[in-house]
Structure formats: structure tokens, C-alpha cells
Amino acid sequence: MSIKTATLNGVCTIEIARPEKKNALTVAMYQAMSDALHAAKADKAVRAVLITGQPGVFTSGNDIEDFMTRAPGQGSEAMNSPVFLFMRALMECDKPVVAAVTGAAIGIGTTMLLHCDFVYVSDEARLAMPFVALGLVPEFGSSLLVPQLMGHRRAAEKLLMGDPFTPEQAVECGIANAVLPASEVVNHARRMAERFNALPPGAVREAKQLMRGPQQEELLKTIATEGALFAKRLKSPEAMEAFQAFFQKRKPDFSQF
């Protein structure tokens, strides 16, 4: 199984465990993560959720081959697909979510961090949102949240150019809380998650709702708009060229467009 889950000392751990594919996410993995988040939300013994990856890689984003053969459709079909169900489950998790970014976090590997409450990145981490380079558009609310965090100009570097950024830059712009040595990031994140065992769970849930509530409706609308454009772009000639270049291990040629 490429997603491992375990609950220990009040913390539900969701571990992305497909290191042979750089933790690339398949439709089945999105479904498993969605199910795990719903189960954690319903379990009174769970006080916090920890999402982590493997040494050297958090996730390289979507498994392109799997995604192209099982891509979400449009409209209600898209919003009920496993990837969007995962997005919604993460957004609606009323318990604190802590992410331990153990290495590369590409595409949704970065955008999912925008919806976590605490993010700790290893000093080996590399973050990037290369959607436009693949002929696509930003997703998971990143077109709204990243400019809010960074300002338009720095967001343009990350979302339009797809420039990668360092762990230190992730902290500077507000995506992450702290940078830690690679050997310490998971244990530190777990200790932070376990601190919620000593806090009143009802107050924690309501405080999180107050913090996130005012923007939730706007964020859901943004995700729906992004999703519709993303689905259209998947079938575009530009995206086809980008994906073919990826599989053929060459640079894409967009000069014809």
C-alpha cells in the first residue's frame, strides 16, 4: 500500500510511502488519504493529524501516467473525483494538521501545505509549483493563497515561472513554520502534534474554524474555478506537448503555439 496510516498517542499519521516513484500520487493514493482524514476527524482518540513522506522526498506530485489515464472529468464529476475529495477532506479537517516535509514537495506536494496548520521542512527540502510549465494552471486554491502570502510579484515567480524555492524561503513567505535537519523534521513535527493531547479539543476545533472560516467559501469557489480550467488544460495541445516531452525525457517545444 502506498499510503500508510497509524494512530499513536493521539496522532493519526498519514505517510506517503512510494519511494520507488518519488512518492508520486495516484488516484488510489488520493482516495486513501481522503479516507484517512475522514476517519481521523471522526475518531475522538485523534487529537491531531501528521502528514509525512519518505527520507528525501515528501511527494513529487501527481503520477503523470496515472493522472493522464484517470484524470478527473469536468463539473460535478471532477468535484467527486478522489483528488478533489482529498482536497476537501484536508480543508474540512477540524483537527490540527501538521506536515513534516522530508524532501522534495512538487506541485500538490507544495499546495497541500497551504491547507495544513503547521509545516516543518527539512533542510533538504525543495518546493515548486510547476503547473504552467506543464501547460496547466495552479490548483488547490494556490492562485488565491500564494499571492496573499507572498505578494503578486513573488507569487508570479512561483506560479507563472514555476521557480523552485528553498526551505528558508518557504519559512520567509509563511508557507512553513521552521527548517530542521532532515533527521529531526518528523520527530519534531510529531512532538508538536502530540502537544494537542494536553489541550481542550473543543476549543482547538472552534479556534481553527474561526481562523479559517471567513475565507472558506471564497477558497472553495477558487478551487472549483481552478479545477474546471485545469481539466480543460489537461486536454490542450500545450499540455500534450509538455507530457510527451516528459515521457520522452526532452525539453518541451512551445514555439508552435
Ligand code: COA
Given for the second form:
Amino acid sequence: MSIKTATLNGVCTIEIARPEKKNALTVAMYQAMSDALHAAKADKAVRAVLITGQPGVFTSGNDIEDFMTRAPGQGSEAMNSPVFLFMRALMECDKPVVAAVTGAAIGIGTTMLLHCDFVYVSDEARLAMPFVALGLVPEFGSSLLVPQLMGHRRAAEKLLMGDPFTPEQAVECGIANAVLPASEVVNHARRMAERFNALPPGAVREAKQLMRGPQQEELLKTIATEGALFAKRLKSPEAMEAFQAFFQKRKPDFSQF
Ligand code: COA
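Now show me the form predicted in complex with the named molecule, since the one above was the form predicted alone.
Everything in the complex follows now, all chains and molecules, and the chain you saw is the first one.
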């Protein structure tokens, strides 16, 4: 199984473990992460959730082969797809979620960080949201949250150009809390998550709900709009060219569009 979960000392750890494919996320992996988040929510012994990857890679994003062969459909089919169920469980998780970004965080690897409460990044990590370069559009609220965090100009570099950015830039623009040496990032994130053992869980839950509350409706509306466009774009000739180019290890050619 490429998602490992374990609960220890009040912290439920969800570890992405598919290093041979740079932790690319498949439909089955999203389902496993969604199930783990629901179990963590229901377990009174869990005070916080830690999401982490493998040394050198957090996740290279959605499995591109799955994009080509098992893309979520439109409407309610999309809303019930494992990727939606996972992101929804993450957004609705009423316990603090801490991310230890152990390495590359691409596509949904960066998008999911926008919905975590604490983000610690290895000094060897690179983050990127190359949706447009793949013929796609931003997803799960990133078209709303990224410009809000850093302003339109810096968001355009990340969302329209898809430029990779450093851990230091992630902190500077508000996506991450701190940069840690690669060997320390998981332990630091775990120590932060364990601090919730000493805090009152009811107050933590309600404070988190208050922090997220005001723009929840706008966020859900944005996610639905993004999702409909994303599903359409997955089948577009632009996206097909980008996916094929990835597997053929060449640069995509968009000159005919
Ligand atoms: N989906 C499917 N397979 C992926 C993948 C993904 N998102 N990311 C990596 N892989 C596979 C590669 O195809 C390769 O498989 P192979 O050994 O069978 O050829 C293997 O994982 C190793 O990847 P590789 O690209 O050789 O590693 P690298 O160290 O040179 O680069 C990344 C690492 C993460 C920078 C690079 O793999 C990458 O850019 N991946 C795609 C990121 C992406 O666009 N994600 C989707 C965002 S929406």
C-alpha cells in the first residue's frame, strides 16, 4: 500500500510512500488518505494529523497516467471521486493538520498545503503548481487562495507560468511556516503536532472553524467552478499533448493550438 498510516502519541501520521513514482497520487491513494482523515476525525485519541512524504519527495502530484485514463467525470461523479473526497476531508478536518514537506511538492502537492494549518518545508524541497503548462487550470480553491496570500502578480508567476519556487519563497509568500534542514523537517512537524496534546481539543476545534468560516461559501463555489473547467480541460488536446510529452520525456509542443 502506498499510503501508510499510524497513530502515536496523539498524532495520526499519513505518509505518502510511492517513491518509485516520486509519490505520484493515484485514485486508490486519494481514497486511502480520505479514509485516514475520516478515521482521525472520529478517533478521540487523535489530537492532530501529520501529512508527510519520503526523503526528497513530498508528492509529484496527481499520477499523470491516471489523468489520462481515470480522470474524474463531470458534476456529481466528479464530486464523489476519491480526489474530491480527500480534499474535502482535508478542508473539513476539524483537527489541526500539519504538513512536513520532505521534498518536491508539485501540483496538488502544493495545492493541499493551502488547506493545512501548519506547513514545514525541507530546505531541499521545490514547490510548483504547473497546471497551465499541463493544459489544465488551478484546482481546489488555489485560484482564490494563492492571489489572496501573495497578491495577483506573484500568484501569476506561480499559477500562469507554473514557475517552481524555493522553500524560502514559500515562507515569504505565506504558504509555509518555516524551512528546516531535510533531516529535521519531519521531527519538527511532529513535535508541533504533538503540542496539541497539551491544548483543549474543543477550543482548538472551534478556533479552527472560526478561522476558516467566513470565506467557506466562496471557497466551495470557486472549487466547483475550477472542478468543472479542470474536468473539461483533462480531455482537451492541449492536456493530451502535455501528458504524452511527459511520458515521452520531451518538451510539449503547443504551437498547433
Ligand atoms: N505521474 C506519474 N508518474 C510520475 C509522476 C506523476 N505525477 N511524477 C513522476 N513520475 C514517474 C516518472 O514517469 C518516472 O517513471 P519511470 O521511472 O517509469 O520513467 C518516475 O516517476 C521518476 O520520475 P522522474 O521524472 O524520472 O524523476 P526526477 O527526479 O527527474 O523528477 C519530478 C522528479 C517530481 C520533478 C518530476 O517527476 C516531475 O516533474 N513530475 C511530474 C510533476 C507534475 O507535473 N505533476 C502533475 C501536476 S498537476
